[in-house]
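In the form predicted on its own, a lone chain appears below as structure tokens.
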Amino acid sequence: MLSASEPNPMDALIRKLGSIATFSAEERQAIERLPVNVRMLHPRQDIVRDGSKPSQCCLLLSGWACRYKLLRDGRRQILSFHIPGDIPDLQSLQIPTMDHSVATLTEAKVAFISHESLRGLTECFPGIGEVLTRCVLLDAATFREWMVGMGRRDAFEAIAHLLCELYLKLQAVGLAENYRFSLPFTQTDLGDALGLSYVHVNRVLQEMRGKSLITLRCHILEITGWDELLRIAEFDATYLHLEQRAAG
């Protein structure tokens, strides 16, 4: 049982869902009671694994996590970045075998809620399974657009275009502000996502800092050309259906 002082596990998802739809107190209620369990797991360490037959899905509390695939000699392509309030592998609801891995970049506290609950509640709530179907159909709008950019945008024009996705993800949860945000992944790790060499990924955020439009402190990013990072990267942010956004 949670004490009265402890934060609910679901206020992150509840969080995550208030940025791309609207639900009811019930709703709100339904999903603060699912049952989970709630684990500290270790920085790049496996969620689940390519090939498995998850029986539960699991949601990210704090800290960053990533899909990723593995070619036989090593080399990784990270699939996605996922931030507090995402369930990267919510697809396992309805397809059984997982086709790629989750894993955690940094340490974080996952909670672990069985599909059976999560059936159970979106029986229960349609309009729920509604948003969680919503959810799986904005990651595949961020996934044409990060193809779009490892095909057709320069290097400068992907880190810039995925900085930008980065900090308005986390605006929309209340991670992030003023343009500011922590980006405690490793330059590797952004040149796995892009298709990019560690030498790069490096080159490209020191001509950005020579050009002021980021400054990167003790994994601290801040925007500091945000309009003209927008201009460079072509960003339009329909793509992230994103229904609560601040200014700033």
Second form
Number of protein chains: 2
Amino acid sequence: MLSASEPNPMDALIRKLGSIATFSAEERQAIERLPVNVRMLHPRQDIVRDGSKPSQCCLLLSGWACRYKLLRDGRRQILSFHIPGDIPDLQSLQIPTMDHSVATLTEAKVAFISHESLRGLTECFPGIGEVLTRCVLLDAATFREWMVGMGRRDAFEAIAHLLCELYLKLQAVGLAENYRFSLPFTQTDLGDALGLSYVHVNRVLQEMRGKSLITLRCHILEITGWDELLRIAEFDATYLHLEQRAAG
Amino acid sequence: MLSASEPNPMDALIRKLGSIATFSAEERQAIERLPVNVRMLHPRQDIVRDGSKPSQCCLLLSGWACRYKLLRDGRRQILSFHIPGDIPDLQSLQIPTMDHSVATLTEAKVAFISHESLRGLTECFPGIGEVLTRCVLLDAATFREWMVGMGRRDAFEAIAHLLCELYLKLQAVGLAENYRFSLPFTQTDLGDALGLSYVHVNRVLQEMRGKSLITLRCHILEITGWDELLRIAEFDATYLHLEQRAAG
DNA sequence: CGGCATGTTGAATCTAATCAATCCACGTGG
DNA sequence: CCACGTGGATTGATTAGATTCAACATGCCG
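Requested next: the structure of the form predicted together with a further copy of the same chain (the form predicted on its own having been shown above).
Everything in the complex follows now, all chains and molecules, and the chain you saw is the first one.
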């Protein structure tokens, strides 16, 4: 048995899955025993390329990653941000060809898990298969919310909404508290996620600071006006479908 | 056995599933025998409401439907369009609470199928479960493509892309050919799907007509410049993940 | 120290939204 | 048959939100 002081690399995944479903000690052990291939990756390194047919999935253990698509002239749309515990290309298990790319945003530790062993796991433990299906459906719920942001919210509302979302997602896996978290990527990345130019993102962030809604220094964001930000963003956490639990 | 002249209501579903996967005669029969509750619905009628916890799924048999979210002040974002064979709220099987609404756009025939019987079906036929999972993942792929449209394509490109997508989806289930199809909803709906105002949608459609890329009369769209439209939209059908087949 | 990436700010420009009419097809009722 | 009402499409004028271009500041790293 692993000692508490030497955390299993799968802890990030366990924590993530625990935030959206409950599962047994047996299932937990099976996850911990999955054969993985752990690697450190540089910032802004592609993990999976658009058009490829991966034979493994990537589980993010530390750092940030994103999914994105490029247009020919270089315009980029970031489709999602990913934090430890996420498996950004989980859908490749069911849909062989990637229709987008996955890349790191920061230095990141990634565990590669073969499709084969993931299939073995879900066959032995259908409950885990259901939780993983839940994961990809929750990604889709976030896509839907981002669509509302890009299509029908103005820049201020959209950024406010994204900041609330990121905080709650980080908090759910124990990576944020007290309305503070690390936002270690650039305003260009934020713009590419929201369909805005980096200049405009910058101005809106200034405006939020001016209204004392946030502070942002050295890539540490603090939401100082949480309730107000929720109100402006019309934020409703239903779409995150987080497991309600009594405590911690 | 059903005669050819009296089509089973599930034919729409069979055709849709056949466009994205292959399955056996046995599986096909099981689908045809699903107990359903068929109803005709008026145009612009809600089928499932945001926030509800449905105990059944709705299979669209004829007509058009959409998923959408509303902001408090009435701004609407359409998240997807649905055509016969689609099950817009399929994810409610795994995620109990709806984070958006589903509504008809036209008069529509809808088959309601209880979660219970769907679960029974996927337990007996795991292959069907996989195809259904594939369905919701394909929806997510379309969400991603729409995000690119809203965030990084201009209005002309985005509309061009949507028209190409709708044609191919209709064609895949035999509801369109020769670059012609019925587009029986309003320009306001198109705008709400693309994050544009209806006035602007109108102008762009004019421009497309001016360039002889499309004709649009009485809600019948003909794409007269398919290749050019594909080029402008930078359309790549990979994200539709349609099953490649020799013929028919 | 110099170079580079990121963040900040201003000015000009542009895309698309908004506001406001008007038009047209269609259905209804007198 | 025609007046009327309605929903959708179209067009023009104006405005707003966001982009683009450009410059400069800051901070980090070799």
